[in-house]
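A lone chain, given as structure tokens: the form predicted on its own.
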Amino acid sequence: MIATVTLNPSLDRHVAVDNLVLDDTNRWVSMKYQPGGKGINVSRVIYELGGDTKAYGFVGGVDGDVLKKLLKGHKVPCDFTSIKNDIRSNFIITDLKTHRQTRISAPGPQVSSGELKKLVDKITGIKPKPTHIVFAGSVPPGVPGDIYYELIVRMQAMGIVTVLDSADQWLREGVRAKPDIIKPNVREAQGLLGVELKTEEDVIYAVKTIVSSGIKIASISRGREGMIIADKDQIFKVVPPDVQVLSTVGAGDSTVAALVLKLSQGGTLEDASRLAVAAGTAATLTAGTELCHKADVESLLPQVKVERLLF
């Protein structure tokens, strides 16, 4: 089982217009509510994909509610830590005219340390004991910034796989516990590096750093460029195909969630690095936080090259 952990939650609003106007009223064309959270949509697309999966995180709310409810219907397990405040609202706006997408997020609710002190127990008492787990997204105001450290450390020592997936602060931290795998983007990697990545030699450099400082697997997502992926072994150059993008949002998260799925039934690197190329791609061929659909993560698995660098 592969469990997600999402310590700052949301209920996606996805709005679209057919033309969006500044400073005048805009009408919304269609709104829709999605589960919201980097570890919940990695979750979300683990399910889809057939894998066994269940998401953990905080909750509080009316909007906590609808979350809950939102991931009954997708038939995602999950066990949620009650929290005194509200869960965050994000709103992404799509302009159906430009294909443009506005997103405002909010920074997520005050979390007490008593709060922390039970979600940090029931993760470390999970029963049966997953294979892998899923540290993903920010954390919100009154949990450490170090949190991920600690949380993986805790996890290493149980003989589970730590995958990190954040930005800023929250990965730099994380990282000095040296988890299994990481999949930051471009702009995190130098954020992570302190280096701009302009090139794909960078990119390869910078992927080639990360495993030598101790990080099994590493891989950096490049957009429509694809990603390029390493262990202490391999690197691979690993292409989509062209596709026409509706939204890419939940594009990273399902490309995480495919690569974890695909190691923890035993697949090789490259392998599992085609199917989270693949996923990747499915997830921005729907609008809104719709995520991948297996069907077009099927189709498009052939379609994706996958090249061999020396190392």
Ligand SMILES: Nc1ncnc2c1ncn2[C@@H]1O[C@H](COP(=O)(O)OP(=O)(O)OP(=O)(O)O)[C@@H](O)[C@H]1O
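Whichever C-alpha set is largest while still superposing within 1.5 Å between the two forms counts as the rigid core. Positions refer to the first chain, counted from 1. What you see is a predicted model; the values in this text were computed from it and never measured. Compared with the form predicted together with the named molecule:
In the core-superposed comparison between these two forms, the C-alpha atom of residue 26 has shifted by at least 2 angstroms. In the core-superposed comparison between these two forms, the C-alpha atom of residue 92 has shifted by at least 2 angstroms. Shown in the overlay between these two forms, fitted on the rigid core, is a CA shift at residue 16 of 2 Å or greater.
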Contents of the next structure:
Amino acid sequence: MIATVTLNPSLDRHVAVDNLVLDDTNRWVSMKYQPGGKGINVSRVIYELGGDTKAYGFVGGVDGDVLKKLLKGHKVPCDFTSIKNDIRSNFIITDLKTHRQTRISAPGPQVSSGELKKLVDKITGIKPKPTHIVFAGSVPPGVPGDIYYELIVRMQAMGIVTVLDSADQWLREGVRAKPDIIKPNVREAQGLLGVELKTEEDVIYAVKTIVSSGIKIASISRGREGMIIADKDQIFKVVPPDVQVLSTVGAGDSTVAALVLKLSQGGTLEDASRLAVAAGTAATLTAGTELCHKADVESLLPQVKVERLLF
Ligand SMILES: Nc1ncnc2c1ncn2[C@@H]1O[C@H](COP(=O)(O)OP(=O)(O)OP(=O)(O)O)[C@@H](O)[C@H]1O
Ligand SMILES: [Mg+2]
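Having seen the form predicted on its own, the form predicted together with the named molecule:
Next comes the full complex, this chain leading.
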């Protein structure tokens, strides 16, 4: 089973308006709730692709109840830790005339040390023990910035394969624990390494640097250019076909889900990378925050180009 941990989930509110006017009243054309949070997205995609997964994390308040209901509707297994405060809510306003999207994001609720302890106890006591665990996204206020470091160390001691997909200080602190797999995008990798990654050669060098630091599989995703991925013996450039992109939201989460799923099934790095890029690109074919559809992943799979690079 692949467990995912979302410390800072959200209930996303999507509002569509015909022509957004500032300083005036706008009437919405549609309003939709969506579950938000990177780990939750990873679990949703693993479920969509037929894998065994369960989503863990913090959930609180009325919005937390709505989030749980939505996940139940998607049939995604979850076992959240309750917190006193309301989970955050992101507002996404889409202007149907200009196709511009305005996001208003929240930092997240204050989480107490007692609530954090409950979550740590829960995920260290999952039975049967998961084979893989994915830590993804931001960390809410009140939770120490090095929480991913602590959690990864504990999971490694239990023999669980660890995956980290985060940014900024949470990624920097987390990688000190040498998770098995990371998949930053170019911006996140730049922040991690403290260098600019302008060319493909820069990205290749960055992936090799991360692997030589002791992380087993390093992948840097590059939007429409696909990704560069390596372990200690091999390195691949993986490129998706040209597609008509509707929305790139959740593309990276779909990539992580497919990569971990295939590896957990004993797939080679090459096979897992192909599926990962097919899933990421399939997510761009769906509108808004909708994630990838299995049928799209399958039809894109043979069109993904995997090139072995010299190590
Ligand atoms: N414009 C695009 N055209 C085709 N494929 C894309 C495009 N953007 C993203 N993808 C696919 O999705 C994968 C991940 O994209 P990206 O590098 O943007 O991830 P990310 O920044 O981590 O995304 P997220 O915001 O979901 O975390 C890419 O490797 C690619 O397969
Ligand atoms: Mg990402």
